[in-house]
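In structure tokens, the next block holds one chain alone, the form predicted alone.
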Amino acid sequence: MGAAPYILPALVVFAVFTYYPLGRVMYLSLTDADMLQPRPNLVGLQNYSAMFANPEFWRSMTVTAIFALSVTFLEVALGMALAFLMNAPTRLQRLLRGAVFTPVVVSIAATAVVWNYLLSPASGPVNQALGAVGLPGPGWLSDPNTALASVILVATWKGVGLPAVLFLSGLQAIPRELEEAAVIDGATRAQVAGRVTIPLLAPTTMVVFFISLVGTFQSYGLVLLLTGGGPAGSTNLLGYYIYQNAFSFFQMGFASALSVALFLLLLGLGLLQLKLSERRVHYQ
């Protein structure tokens, strides 16, 4: 019988919760399904042609690309910097580790409530602090010029803890002998970090980069609670655009076509990441 009886339950669960929903969404993307229509009609590639002809789709893709790349870059850079701080033997090491990881376990709803208060134009502490030094405080989440940047900063605050912990794990797996040998050869701390430690973190960096990128491309919760995609569509991420079409406009067929486009985009990024890992990342 081999290993089949042992892996069959896992395969069944995987098929029911992964492949069936994926197949269902692909089918719905070829129909005119909506929330009020029990039996959708096949319309071929009509939803896809409407998607590519819709300027709101391309605007949403642009906003999503800016958001995803900005948050991913910040999470990788700040996560690595925080990992170096958390790895340093100081009295505040445990406190720092707890403080860095706390936002990860805070719910998105609580995060949105806190940051809505902090960034409130009239009574928020941020604008009050700016006013105390004579600087005008903008409408962080209500101004099209600052809304996307504000959401990027909140998303980075919420998500940077996980990359920091992953980088910390990578740092602790690096043999100390390599860094000690570089110090004996006369390298400064900055040279050891730049020429020994960070290159040895390449596998972790690649994993963190991909996890952050995939997660940010699927983001919609923070946007839903902070800005609702506004103002003037400046924070309308693709994930929120899909949610909006499915549950606000009830256009399940069109929303499914958007979901398939997002799936293919993430699949392409995954394949690119695997290709880059083979060429650029060395594990030994």
Contents of the next structure:
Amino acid sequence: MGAAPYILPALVVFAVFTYYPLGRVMYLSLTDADMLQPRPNLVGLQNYSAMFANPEFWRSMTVTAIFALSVTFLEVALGMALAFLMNAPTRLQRLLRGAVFTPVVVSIAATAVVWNYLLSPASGPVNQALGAVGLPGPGWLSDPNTALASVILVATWKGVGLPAVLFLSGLQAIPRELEEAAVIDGATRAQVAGRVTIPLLAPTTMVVFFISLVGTFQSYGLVLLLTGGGPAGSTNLLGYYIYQNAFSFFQMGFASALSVALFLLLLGLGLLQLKLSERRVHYQ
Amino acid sequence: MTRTLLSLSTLLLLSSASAKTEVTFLYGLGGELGKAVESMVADFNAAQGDVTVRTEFGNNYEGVVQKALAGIAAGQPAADILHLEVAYVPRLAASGALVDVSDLPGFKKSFDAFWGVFRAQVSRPDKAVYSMPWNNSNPVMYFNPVLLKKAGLSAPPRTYPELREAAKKITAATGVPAIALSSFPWVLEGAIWSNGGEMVKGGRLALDQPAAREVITQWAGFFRDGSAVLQGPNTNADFAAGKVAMVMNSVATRPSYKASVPFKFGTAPLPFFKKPVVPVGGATLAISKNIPADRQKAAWAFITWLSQPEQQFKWIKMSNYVPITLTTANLPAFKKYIATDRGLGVGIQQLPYSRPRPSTTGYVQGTQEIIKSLDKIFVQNAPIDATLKDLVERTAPLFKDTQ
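We have the form predicted alone; now please give the form predicted in complex with the partner chain.
Below is the whole assembly, all chains and molecules, this chain first.
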């Protein structure tokens, strides 16, 4: 019998909820399915050729890449900085840890409502404050020049708590004697951080980087609620574009092809992570 | 013997109780309007003993469609009664998922009572009818009388050329944008029709044609001279805060304005170019096809009950949607009600010159492309002619089967 009975339940769950949907999406991507016809017709690679020929797909990919890389970079940098602050033995340590992690557990809908209000061009507190010091406030979410940056900032605010906590746990796993040895050797606090602590955080950094990157590539909820992909398509992330094609335009075959493209992209990123983890990340 | 009689009577009672047909109603209105829906359903359930309607909230119109699609894909309807925004009905009907209600008993009498525009809105070219009007609206112009007065205006503008001049004056006098204009082409449809143009014509979008181009050019002018802002999720809050003077929105927005706007706002008819024309909007009620006949019958009973003048009047008082039947509009109580506030009657005043929105199967997707192009023109100063030409070419496949 061996281990089979023990892994069977997990295998069944994976098969039903992961592998079957994956196979089904791959099949649908080769059809003209629209959820309204029971037996879709096979159309070969037509959806893929339509996808590559569609300027909106490329635009969406570009927007998604900018969004994902920006949010990931900000989450890694801010998450690490916040972790250093949260690790420092101050009176505000607990308060800071709570404040940093709270946005992670706030629902996307509540986040969107609050930020829509804060960033309102005319009556929002952000522009009111800018106006009070004589600065003109832009239409944060309604101007194509600022909408993507605004969504990036909101997504970072919402997501940075998790990397911060992961970095905090990474920091706490670093043996104190290594940093103490550097201090005894005359290193300043900045040198200790730059030459000892941050390099030792490399495994955590790698994990945070890829978790963040994969998560942001799949984002669509914030965009759906903050901007609806607009204005002028400036925040049309691939995840939202897939949702729109599947459920608003009823083009399930085309949406499936887009999903397969996203899956392959994420698979590529996952393989890259494995490669980099093997070569570049040094454990103690 | 007594025990047997008791058992028999209990069985009889149980069987009569189970004779009540239960149907599910998947609806898409939230907030105050959602409470109004629940109130109407509770009234129906209390008013008779044959049918029980059980409600399910679909979050919004898109949510209802998504659940309906999932039900169709699974071969099990998501609900017996579907609350469908009119633009989605043609596609769902074409798939065979909806009942053609024109075959149901009493249809003609019920249908003939609707205003012509609502009959036209739900009628397919082959005379089939897949959904019945219920919550219908049209857009009106809400304005801040104080900001208009500051600009020396005693009344809201009636035509678009008047609006253009008024907007410049308001912005100059108050420092706030005069009007919020939307890239979602609902109000735009009315403006283009009022200028003699069409949204869709001859198997293509007609936004590059002179009448439509003229409207879009004038709307772009509002943005370019700084008197307009793009309508968005915060526009209602901005209007309430006195940060925008005029907003064109559904008559059904009125209850939420009443609750959130701290000043006495005005309601005016939609501006026009050559002649007044307004689009209607809202949602209709459809019956899922693959359900047993008794549930279809029960669903139909609920839908026809909702369109009765008394129910309509109660619904309008809670929601401010427009009456869907002439009988409702002629109720003495209704006339007395709308006379209590000048703004209440604007929606119904516009009904004689209202038109249904385009209902071709490609229009939902086409709308998203229109929004993108108008955004570019309004807020990115994109060249109007080239952007509209590109829009028409880009959307050609969506309208190729449209007349």
